[in-house]
Amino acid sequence: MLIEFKNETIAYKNKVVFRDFSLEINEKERVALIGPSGAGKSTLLRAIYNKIAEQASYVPQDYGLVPQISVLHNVYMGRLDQHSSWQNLRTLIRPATEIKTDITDLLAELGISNMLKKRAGELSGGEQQRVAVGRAIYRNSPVMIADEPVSAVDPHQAHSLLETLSSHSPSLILSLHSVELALSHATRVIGLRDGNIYFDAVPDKISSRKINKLFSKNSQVNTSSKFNIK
């Protein structure tokens, strides 16, 4: 197993958002948190990861990006901890041969190899989304968590990157706006509303009746036939 939560209570600034709380999830299952705005989706994968922080990456939310400094930099932020502060410090003024191609050919993939040499700051949202994801693949962690790290990308590269997460990492944990994005990427899909599991199920045992019930007060929602929900 890897996470295990029993019975526990997790708020977020003081302020409890699930009570009671029980949840199993196992290794190598790829786990898509979806429901209406303030489920409490970001305070759960937070919490997921507090409980395993030294074998996961992390995409928050806000990317968390230095604006000032190159992609090259950012990406490299991943793995500061795993070298000595002398490395770190000749990375920032001469990043190795080595450091470079590797963090250009992961860029490569994610479609950004001609901004290596960019400041963060300079990018669309987009690019920094997708930044922020390289960083974590590049920290190289069994674990993947991550908080909407599609949202600022089209459809089409929305399938691509949740593509290369999964082939980065054989864990992956993430919340996601899209239903449709979560059925076709995940193997299983947790539905989220005012902070209880309201369902928790393979993709292909989730009806279009639980998807409309568990949005049903969100009306920027698009629940239709077109995601092909069984």
Partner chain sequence: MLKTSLILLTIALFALLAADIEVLTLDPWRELGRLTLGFFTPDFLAVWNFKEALLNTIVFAFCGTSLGILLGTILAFKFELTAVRLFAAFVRSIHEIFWVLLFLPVFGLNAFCGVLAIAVPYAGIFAKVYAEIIQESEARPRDLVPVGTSGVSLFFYAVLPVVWNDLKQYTAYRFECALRSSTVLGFIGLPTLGFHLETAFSEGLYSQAGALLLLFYLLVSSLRWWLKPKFVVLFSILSWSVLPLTTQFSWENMIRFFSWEIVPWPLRRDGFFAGTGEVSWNLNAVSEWFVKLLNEEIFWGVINTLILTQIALVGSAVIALVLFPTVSQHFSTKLLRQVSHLQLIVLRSTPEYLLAYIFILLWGPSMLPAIIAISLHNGAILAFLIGRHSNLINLCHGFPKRRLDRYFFEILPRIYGSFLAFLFYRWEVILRESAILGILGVATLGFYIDSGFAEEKLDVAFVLLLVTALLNLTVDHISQRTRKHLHLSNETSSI
The other form holds:
Amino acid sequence: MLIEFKNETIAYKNKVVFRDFSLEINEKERVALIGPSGAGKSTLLRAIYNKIAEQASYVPQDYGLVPQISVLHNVYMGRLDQHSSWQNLRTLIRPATEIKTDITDLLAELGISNMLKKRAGELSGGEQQRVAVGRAIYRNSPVMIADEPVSAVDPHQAHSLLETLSSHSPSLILSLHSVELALSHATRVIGLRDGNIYFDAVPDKISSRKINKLFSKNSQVNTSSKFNIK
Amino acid sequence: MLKTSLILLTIALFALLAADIEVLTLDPWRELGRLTLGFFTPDFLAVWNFKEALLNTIVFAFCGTSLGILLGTILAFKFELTAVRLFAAFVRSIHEIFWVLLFLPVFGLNAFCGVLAIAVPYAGIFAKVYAEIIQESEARPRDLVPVGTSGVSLFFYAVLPVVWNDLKQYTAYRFECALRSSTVLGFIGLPTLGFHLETAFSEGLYSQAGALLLLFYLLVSSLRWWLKPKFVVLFSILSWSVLPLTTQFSWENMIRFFSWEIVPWPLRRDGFFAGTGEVSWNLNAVSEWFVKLLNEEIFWGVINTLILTQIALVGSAVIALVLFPTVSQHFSTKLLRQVSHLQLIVLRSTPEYLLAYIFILLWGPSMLPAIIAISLHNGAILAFLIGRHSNLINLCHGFPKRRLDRYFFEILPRIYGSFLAFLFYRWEVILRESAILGILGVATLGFYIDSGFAEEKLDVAFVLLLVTALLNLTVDHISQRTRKHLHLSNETSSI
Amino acid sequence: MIHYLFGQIFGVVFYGILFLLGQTLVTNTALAQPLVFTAIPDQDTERLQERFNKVAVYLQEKLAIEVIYIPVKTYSASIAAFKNNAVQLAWFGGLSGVQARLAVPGSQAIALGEEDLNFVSYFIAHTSTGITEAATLPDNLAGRTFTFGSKGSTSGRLMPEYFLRQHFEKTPSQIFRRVGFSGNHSKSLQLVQSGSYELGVLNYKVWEAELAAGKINLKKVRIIWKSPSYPDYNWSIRGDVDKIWGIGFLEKVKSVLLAITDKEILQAFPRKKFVAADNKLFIPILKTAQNIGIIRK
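Return one more block: the form predicted in complex with its partner chain, after the form predicted alone shown previously.
Full complex below, order starting with the chain above.
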């Protein structure tokens, strides 16, 4: 088993989000978390990451890039722990050729091949998101955790980006804005609302009624979430 | 906020009653005429004679700052330790001039003494500000670095790039301050521009003084052209290589200073006259010695320092509130703004010590010249800051047409919070300046400290320096508490 | 772009100049150990420079080693320099000499001006006070403003304070409405002459020199009392100079100083000639300083 929560309490900024929470995730699963905003998706992903940080890569919702340094270095940061401080400093000044080719290839795969030397802060939101995904892939860890990793790219690019993401990691845990994407890419979909698991099933077993209920029953649910269900 | 302002005002009014603000000269304006004439007829031919002083001013500033950065950076990494924080607060609470006086008996009056006098307090300042910049910087990149990354890698990838710009800007600003410090240190004998400024002023050679001052302004205002990051390392090396370190460092002096000269007199009295240099433990005599010191010097020094500080604090506030409209787009035309901007730049880049020196020349060493000098210098800084702040305000249509109404009903209420925040940040600085002006004859702590050094009573001077530092830390603490209490913003620490 | 270019050119030129200046400094400091001396800054810098540069030239010629005069701004700086071996020889006042020699065991007073054996302070007053010269300290000084010279001066502070205390049996701050320290004798004169202080005190040699130079307006300032005499200025030397420049060096410096006959040098001090001194000569100064608490007992 990869991850196990057993009657745990999970808090975000000193506020309890999940109480008496239990969840199990196995290796090689592709889990998608969906639910209205404020459901606790990001909190849960963060908690999962904290449990297995050493064997996981993480793409946060806000990318968490260092805007002042180049795309190359941002991507390289995924492996800071795998090299000595000395090598890291050398890379900061003058990256070795193999590192350069590795990262260039990865960027090509992500569709931002000509951005290698640009500073991360100069990129558009969508490009930054791909860099953040690139950094996580470059880390080359068995588990990929990603918080809305395709929110800033257009729908048909989202598909290919998710493909790339899952092709690099055997185990995938992500939260998605779009139910459609979740149903088509995941092997297991978890519906979250107000700190509770509303449903947890394989995509085939999830009815649109269930999904509508997940999003619309709450009077607070905003229209954009509804719009995504279609 | 109104209550706080009124309390400050009341304290200042009472302090004014107790303050010694007599004009001592019979004809206070006589010298002013000659002085003004001197400034308009600067003797640039004399400038060539000051080339070494100019070089020293820059070299001391550069060596002092670079050493300060080095020490400050080391301290900044350990700034979470209380001991480090206290140490940094302590070293920066003592003015550069006092550091020179303190280092003088240890190293003698040479380049090393000057560089250390800048480096030590600056290390404390850099430690604090660097630590704050890092602490307040974007923390996301740091959180996301893979677990198990070394501290060094983390710093160079996820911390340094993020804060680099802020560090650079603040350090450049500090270098400008170091040029001022370096200049002022000349007044007590280091071979910088201040040395010749003091001579020129005290001997009435005002044309020479004028030329020196213009040289100083030129130096400060040209900074943005020659202080380029890519030159800084090269220039630091150059500075250290030309630093005239003629005297050898002597451990003997160092040991003598710490184990003998700053030991309270009653403890070394017997050893002194017997010629053995032994310390005898007579604690009763020490407490007697201390009580006497407390009654005769510490008490009056502290009282006068506080009186001067409180008056000058309110004075700075008044000047700032009067002057800022001249640089605010809500009140002044572009032309007027540019002219007053220049004026404020001159006022704030003139060291307050120099201003006070000139005013004391005109009016004699009462508190009056000190009050005016500190108020003008700090008032100009505050006016500049809140003027800039007021330019960020967008007034909606239908704002009062009369300027007075606009001032009191629209602008002042909006900037008052940040104005008070800035003012409270200056409080501690004003206290430090008040203490130091004692060297010029005003009866604040600096007067007694100077006497202690002049009369070779280093133990007395040392105790007084500790008192000054303690007073400073106390005021800093009160200022922080007040700011917190009034919920004033915390983003202004780098001024 | 032009702005950028200008910045670059400015930067390069600026660093070039500094580098050249720096080079000259470095070569200047790379020589063998010279004899360095200083003097208390008791009057105008210009005059001090003129006086001691002459002495430096003279000593260099007679001692056949490089001799450098370094000016300082404060009395305590000159003492500190002596203490730290930054200077080996110094022209001190009575008090600063005692303080310096106490701090450096083995150091000696070797010479003093003939006039320094019987030195005198002049108390002066602005004419608007109406005080005139008297045989004893006038009682109507009380309650006025008064300036000493430097805090560490013998003729500008120590002895005058001693005479004041003796006469009034009070401390200066109890006698006067305000007590200041002008910094040096020339400055005290200026301050009283301009009316910044009603009263002041200075070294009689400075008074005479300024009078001869036409810098005193007797309609504005006058002498009100001449003090009894006391020993004052002296050349003091560190005891360890023989270790640096060979045995007999101390005596050589002493005899060279005593042998000054050059009118120009003597005039610059101004002294008629230099005579031999020793530390014992200054015991009265030590006692007085201890009496009023400047040196503690």
